[in-house]
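For reference, the chain that follows is the form predicted alone, supplied as structure tokens.
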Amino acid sequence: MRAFEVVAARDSRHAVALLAEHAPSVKVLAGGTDLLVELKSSSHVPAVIIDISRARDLKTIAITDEGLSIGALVTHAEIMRSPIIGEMFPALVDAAHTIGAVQTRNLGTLGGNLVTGVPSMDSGPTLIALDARITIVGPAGRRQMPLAEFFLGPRKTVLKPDELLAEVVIPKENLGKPTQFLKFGLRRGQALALVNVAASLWVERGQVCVRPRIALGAVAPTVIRALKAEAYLEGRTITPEAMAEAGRISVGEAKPITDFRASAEYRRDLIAVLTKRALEGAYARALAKPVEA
């Protein structure tokens, strides 16, 4: 591996600076658990990395104006922990658990698990499932978009060399919206997810889908929402038969491929069944606890 320069940045600010001075030739370290790996197979080293597990200013869970604000900085582990988001959000807490082994959930980030575009992270459903927005930081400022459209293949995103995630925010309107996660892999614990979904709904007159939203990964290039599906469902009485039939939908709305660890037509049935189960486990939390739309 041929040596590179590491460089500590003392706050966001401070690293989009050594991001604008070094570009393009940088990357940003912040919990390593996939850029160290990535650097010990990869022949395009970087002349310079930024280290930012110091930036403070990135590891804040808080609710503000906008709504839920977790930095980019914030572990999988703290996730967990938090009082917050485990009341409002316990599938971002489900999905937190399935991400790697406990060293990989002390070490890794939120923003991390989002850079890198992996259509089967476990992080990524839920968030989108919750019209989750980003906040990216770079010499022009701060920008916000779609965390549904960060994404722009497997491992590419929207980032410019110069750019840094800064902030993932669940808006206002969604806090405590009942959602659910689940993932299917070859085996219980440290597996990359065969097929994972999300699903998240708001729920009127104790039978009536409003704002249903159902993102699944590791089935497309990127993590992806089924909006038909999703209109299916809206202003429908949920019942099991249209949660069945939303998750017939989800299928016809996915590429899944055959690669050694499953085929397409395998994954074609995990999404149809996942999609009901997601949608039955968000209904249950909505009727376990109710809450205006």
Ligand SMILES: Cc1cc2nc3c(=O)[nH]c(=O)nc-3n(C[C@H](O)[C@H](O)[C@H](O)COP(=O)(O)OP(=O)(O)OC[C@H]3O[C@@H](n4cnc5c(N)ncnc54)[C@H](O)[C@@H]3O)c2cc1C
The other form holds:
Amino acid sequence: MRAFEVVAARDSRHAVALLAEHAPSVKVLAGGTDLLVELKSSSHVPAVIIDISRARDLKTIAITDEGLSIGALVTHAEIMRSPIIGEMFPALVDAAHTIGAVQTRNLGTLGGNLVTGVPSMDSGPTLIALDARITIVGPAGRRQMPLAEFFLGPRKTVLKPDELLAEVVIPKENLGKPTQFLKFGLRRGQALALVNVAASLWVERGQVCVRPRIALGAVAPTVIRALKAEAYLEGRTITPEAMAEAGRISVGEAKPITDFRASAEYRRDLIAVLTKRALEGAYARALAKPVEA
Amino acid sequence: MANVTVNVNGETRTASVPPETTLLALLRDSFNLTGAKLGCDVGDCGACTVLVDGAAVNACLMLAVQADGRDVLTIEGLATMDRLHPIQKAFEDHGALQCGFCGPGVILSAKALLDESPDPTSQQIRDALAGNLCRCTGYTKMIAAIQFAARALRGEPVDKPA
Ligand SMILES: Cc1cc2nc3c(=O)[nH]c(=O)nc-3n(C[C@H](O)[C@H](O)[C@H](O)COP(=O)(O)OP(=O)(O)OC[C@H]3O[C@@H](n4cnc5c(N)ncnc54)[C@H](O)[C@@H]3O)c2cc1C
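In place of the form predicted alone, output the structure of the form predicted in complex with this ligand.
The next block holds the full complex; its first chain is the one shown before.
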């Protein structure tokens, strides 16, 4: 690796100050599972790396007035072990479990996964299907926005170089919302998604679908919502046919590409099947643990 | 240069290294602990797996300064002069390694698993080894060896494999 300086940040406020102090050739390091891989093969490395891996204030998982807050530095392994997340959102645990392997999940953080911004990121779909919002901190203070608006394109986000992603918040009204995440990779471990999908929904009167959300990864420049499929399901009686139809509609909303992992055609088939199964899974969770919306 | 102090295999050790030094380079080049291997250098193969504060990580993807003040366990910290660790013994008895390059990483992944789940299912063992690539022996004997070691570590009677 090319030479750089490393400065450790005590907390998020300190990190923001350090980013300003060392601008413009500066970058944040969390778990390093994306950044170090990138720096090893790059001829342009920042002069200074701000190590935020010990910033305790970014590591909390808590229910607040706004909803469920997950700090940007929470690792995928910590998501898998969190009793609160396991109880409210088993889909987030499932999604974390599909990332890399044990070693990657012990270092890799939720924030790093989102900021890297690759279309196949496995934390994105579930959070977007739960209308998650994010908090960004910077020299001008805090700002919040829907996670879905954070992504601009492959590896591009709205984050400015002097800002930190601080937390992800699943809004209060969605706590416990039945959700399912499914990933299709070429192997069970150490494989990026060919397609990943999350679906969430509330069920009223035992069978009516309310506020469905479908989020698709690895099939467009960013994680996307399948808005037409959601509109089709809204207020509709949930049947196997309706879920299959929503899967078919979702295909038309994605723009999958052909690469060395799979053809666009294969990915389109996967979208239909995985969307249907994710809806079935969310519906099964809704029936197993009825909560009226 | 950055000063790094790590508790390695129960011993406090210090080195002064360039800040971009990985934990793997610190262990191998400064501390002469060459059990953790440099394989792919990008987190795919797991040959560099060590335990930091008990958790398995790829030492190639952690900076040495990030391990400052923490406990690191490498394969050199498992056996004593007169006794192999029960996981190492089980691997030997089962012929679970051929070339051995992946061995230190695999055994440390197994240790992290057994520390947390003393009685793992074979699926849990597979999940724990998903980040450790073996290209010669294969995984069947490793899984058997880990199940065997788990019984030994739980204090249950074990027969030497045939
Ligand atoms: C072997 C291997 C397998 C993998 N498998 C998968 C997989 O299956 N699915 C998947 O989705 N990903 C996978 N990844 C990618 C990676 O592990 C994840 O994206 C991880 O969550 C990144 O987090 P990190 O903390 O390691 O990020 P880092 O590498 O520390 O940082 C990544 C980027 O985000 C920035 N950053 C990090 N945190 C913040 C913050 N709080 N505020 C502002 N900027 C920040 C950094 O500056 C950097 O640009 C894999 C990686 C490896 C090495």
